[in-house]
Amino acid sequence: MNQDVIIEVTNLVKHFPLKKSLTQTLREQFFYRGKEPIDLKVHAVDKVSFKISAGETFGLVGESGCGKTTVGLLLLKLIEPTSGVINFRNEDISQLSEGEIKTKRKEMQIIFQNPYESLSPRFSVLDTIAEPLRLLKIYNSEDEVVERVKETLKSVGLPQTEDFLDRYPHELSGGMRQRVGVARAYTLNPSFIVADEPVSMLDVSIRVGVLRIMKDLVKKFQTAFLFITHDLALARYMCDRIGVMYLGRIVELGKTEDVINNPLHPYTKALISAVPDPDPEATRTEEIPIVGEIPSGLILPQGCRFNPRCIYAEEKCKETDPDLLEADPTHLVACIRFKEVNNLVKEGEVE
């Protein structure tokens, strides 16, 4: 795999104040009666830090709500960051404005989880992978840009007929939709590409297909690849490493390998467990993995995010927001009684 970064986010932050309004009936109705008030926002991203290297797909993966998608918009810069540092090919893009940011954009693309709703129905699919190619003006001829349109289109495995390229996407079934917009966001031969849930409304018996293609515009182009999930099935089959997070942190990070088959973190642990398994015959013993409801991003628990859940939780636990800690030096875990939780701790070592 080659070495090269592509793309390496460090602290990187994301915060969504609430409304004047709504920030107001809280504060008087649940939180702050009595107190002095403070200002309510939603810690959607927390000092997450990964990096991916062109030929790599890293993975988030994750429930809902737990900051993957805000991470990969943060990334492409469709949201501003409140801090935290966007390196993309050796330069910090996080304090760049709308106009510098768009020399940038050719580079940086994304596949959509939708495919009804990312086409526009009133593109054909000539239009539809051809118009970044038009609006940055890349070639000099509308037959360049069909040549290229069509070249794209048999990357993905589409045909590459006139017919085909007047149809709309009603006309379309959902994983040529999809393989349109993948045709799309490799268009332009970007260096890193956002593909968020791109085959969760995809039909199972046809989700196989487009990861295949996916994965193999990858390793063919050395994309950067960032793939969110919550399907830890999908990240095994897609990513070379993964992080998993909670509550806008990543709580585990590693090669894709290493976290599923030896998870150190409580969450990963219950997330895995969660996962069935196919043989009819296999038993596992299991323990209740999770406790309670996932907290709200506006009032955080204190110390580690994930001790209420947490059956492993001690009172240090409430004490101690743990930064992710080397189990060893490619896989990092956020929890501070890790070396225990998994029968880590050397005879006579003091935790």
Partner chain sequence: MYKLQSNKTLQRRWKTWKKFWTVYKSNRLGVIGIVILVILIVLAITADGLTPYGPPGPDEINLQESGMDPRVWTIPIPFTTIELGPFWNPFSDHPFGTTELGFDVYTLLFFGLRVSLAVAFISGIFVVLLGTIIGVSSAYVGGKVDAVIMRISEVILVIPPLPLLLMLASVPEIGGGTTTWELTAILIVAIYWPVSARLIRGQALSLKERTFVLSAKAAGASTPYIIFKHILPNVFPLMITMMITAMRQAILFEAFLAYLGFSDPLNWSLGFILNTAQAEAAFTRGAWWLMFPPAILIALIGISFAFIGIALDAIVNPRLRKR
Contents of the next structure:
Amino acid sequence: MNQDVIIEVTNLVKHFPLKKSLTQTLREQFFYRGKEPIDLKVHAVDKVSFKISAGETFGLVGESGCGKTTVGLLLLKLIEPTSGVINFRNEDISQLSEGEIKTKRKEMQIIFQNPYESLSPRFSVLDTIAEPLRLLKIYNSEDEVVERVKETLKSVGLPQTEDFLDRYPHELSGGMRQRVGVARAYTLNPSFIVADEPVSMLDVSIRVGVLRIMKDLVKKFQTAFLFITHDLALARYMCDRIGVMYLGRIVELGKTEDVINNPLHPYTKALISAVPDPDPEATRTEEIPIVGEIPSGLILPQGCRFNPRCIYAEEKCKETDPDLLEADPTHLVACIRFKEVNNLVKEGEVE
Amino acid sequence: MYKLQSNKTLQRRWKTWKKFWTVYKSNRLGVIGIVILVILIVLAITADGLTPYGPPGPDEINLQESGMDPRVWTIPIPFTTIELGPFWNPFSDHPFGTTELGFDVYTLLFFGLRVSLAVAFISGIFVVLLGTIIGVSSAYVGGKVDAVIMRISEVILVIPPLPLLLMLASVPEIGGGTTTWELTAILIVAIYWPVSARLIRGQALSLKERTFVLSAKAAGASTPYIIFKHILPNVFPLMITMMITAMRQAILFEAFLAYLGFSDPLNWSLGFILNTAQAEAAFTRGAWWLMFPPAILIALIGISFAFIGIALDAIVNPRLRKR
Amino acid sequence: MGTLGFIGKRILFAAFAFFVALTFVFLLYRAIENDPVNVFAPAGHHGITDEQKEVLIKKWGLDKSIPEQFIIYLSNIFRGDLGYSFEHGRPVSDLILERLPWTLLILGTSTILSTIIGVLIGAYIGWRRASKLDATFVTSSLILNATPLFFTGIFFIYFLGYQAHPEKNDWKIPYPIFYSLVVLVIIFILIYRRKGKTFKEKMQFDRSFSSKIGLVVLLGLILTLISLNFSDGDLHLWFPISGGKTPGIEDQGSIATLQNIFHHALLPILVLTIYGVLAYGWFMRGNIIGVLTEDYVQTAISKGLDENEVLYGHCMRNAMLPVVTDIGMSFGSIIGGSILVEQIFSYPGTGDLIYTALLNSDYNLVQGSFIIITALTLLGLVIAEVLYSVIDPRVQRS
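In place of the form predicted on its own, the structure of the form predicted in complex with the partner chain is requested.
In what comes next, the whole complex appears, and the chain from above leads the way.
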């Protein structure tokens, strides 16, 4: 792994304030005057920090609603962060305006989850893939654009015929559409790509094809790749490092093998133990249950976010909200009791 | 010049239209509607060549001058026999008879068709144009502007349309003037734009949230680009269906106003022929040729628009087809 | 809180819309004519004397500035004073109150009739969708929808109205024959709707079915007896084409008057009902088709429930909800339709009032009737929305 860091995020925060209704505003104005205003906001992303180097795939894993998609959109500045620093090639882009960010667009692209939604139904394959090229005026002549589109199509394993270029999304299969989506992201040859659950809407049988293409492209172009998924198996296949997210916060971060083989955070442990093992002979590891439902991002639990659902929670978990602690230099975990917890589990196994 | 779409755009658009037509052709109602409408439009355009008389107006047709006498005729309408006054009946030299004052109904029909269709088309087109501009910009600007526009349109929608239309149409008479057909069209647009604006706003709002718009934004697209390249092309089918609906409504609104007498006296519309029939008490006197032909024409225009609308609906919302 | 808040919001909106309409009417007549006296108290008009003119100018402040006039106008209207019609020589509110019962008679009857018939027909046709019956209904409603209402009215007048010589074409049927025909038709429909393929199978009467038929026959008999008691024993197939009743009919007793009013109202009601049935039927058909795809209906069908139980027990209730609001929503267009119907049949309702007022340039009356019509429409709208929000709380969110 080379040390060429493409993107580095420090303490990224995004809150979505809830819209106040008219009656609520009136009540605040007339009945609760002088008191603290009722200020409700969803803590979508809270103090998230990580970095991705060139040619590296970083996976964000978590349940739906944990804020992983928001992180992806924030990095591309498709939504404005509340606070935090996004260093892209050693330049803070978090405060750039709409116009200034436009110059960075050719450096960063996104692959969306739903290939049926992310391609405009009135754009042909050529227009879809060429749209970024034309918008950012990369080439001066139309021939060069078409040439470049064909080149990208080749690299994602799609035909480059005129007929194919003229097809519309509804004439393509799901797998083809997602490859068009990948091609569109790669046509600018960006140094950073966000893939937001790129295969979750695809049939299992065609997933591997799309994944392999992305993996090859990452290696070939040395792209920094942010792979967002809820599926640990996919993350294991794709990623060099993964971060596990829970309620807007990264709770564990480390090399893929480390995190999956030796999970330190109780949440990660529970996630991994919940993955079914297709091997009937395999001895089942101890099942670690998660108690209750995921709380809303509106009202966060006191102290550690996971404590109401954690079977190892103690009094002190309700008091401190832990930052990422170093278990070893490449493996970080946001749990104050991770050492005790792991010893407990090991003791349990011995018994 | 730098183009945002490839050279083949036109070619491809033509291909799309051809494909559209193939699908459209398979819908029997739609074809019937188009055929009726085209025939009516051709009749309206070629009206001057189809009749020996000019349009009704200051130089009105005078039967005495043309050397024909009005005849008294006993018509065999069901259950009764009535002696008819100075109306000319369809079996005379005038294929559709005349009004009491001697206007040739055959001539009136063609010119009436022209006026009615003109009102329908103009108001339909402007309802949709205005609706699209207001709807899309309201969806995109959002906030207070959006709220205000939506309130205004809601108020217009809840006020009973026909009394409102009547009151507005009567306005020129206060100053001693008369309604013109352009004014009728403007009034119809004024009371009908909220329907299209609200529908198109809804569509634009949902399109705005679609991922491909976000994807275009990630590729560096500006808001005008997104509106013209992504929102409008996707709103277009709705615009067309909306236009057909608006035209159908406009025909009925116009006929309503004209039947009650609020119409251009120099450009007789189909509804105004019916108004004449009412004023001359044609139907109690058995002069059916004054009411049935114009009414049937109005119904035909309405039906053709309805059929076309249904066919378009079936293409735009394929789910409806399955049901 | 939610429901109350929603209701409050809708009432506020209706009040706002009413205010906008008031302002609009006010400004409309002031914008086109600099001197409102020319509009509301024209000197040359035949119905108006100089003293009346002075009273009108004073009462409505027609010589004052526009904002002052507006305040006077609003306060007058909220006190229930809608102005003075110089054409009729009476206050506008009196005139409207006098005409309103006629409008309510034809509008109320036709709305109730068309809702009931439309919902039932629409439900049945939605259930039998894509059948020949459905196709017939769809085409005929398309054709009728494209036909202006007044043409249908004229059509009825031409074929069913008194012509120039009423004594010649007063077709009548004796009531006993008429009612036996109706009863026969109903019995035929009842048998046709029964299960079974052959006629023999359909004719296998059980007890409940026999009692159903007995009930219909009994009803026919009662109706015949009543009608024989009340009239000369004939049903007139020709209908009067103008007025709400024959002048001087009161002398012949109240039953004769009622019959006469009914006879006059029948054609207008018929025309309005036909359009109403098509509109509600069309609406209901769509709703039923939507409901039929829902899982709970599929469950009911697969449970092997009787067709009627599924349709009327499970589907109807949910499909009918939007119809409730639609009645309120379409109040405005129903009232608009009444203008036409009243004009065609020279029926003495408010629609006729506003129309003749326009023709006679009686703008006090136009203004007053418009305000009343708008108020009624908004009232209908609010009632429908409130009803709907109580029945189905989901609407509050949209």
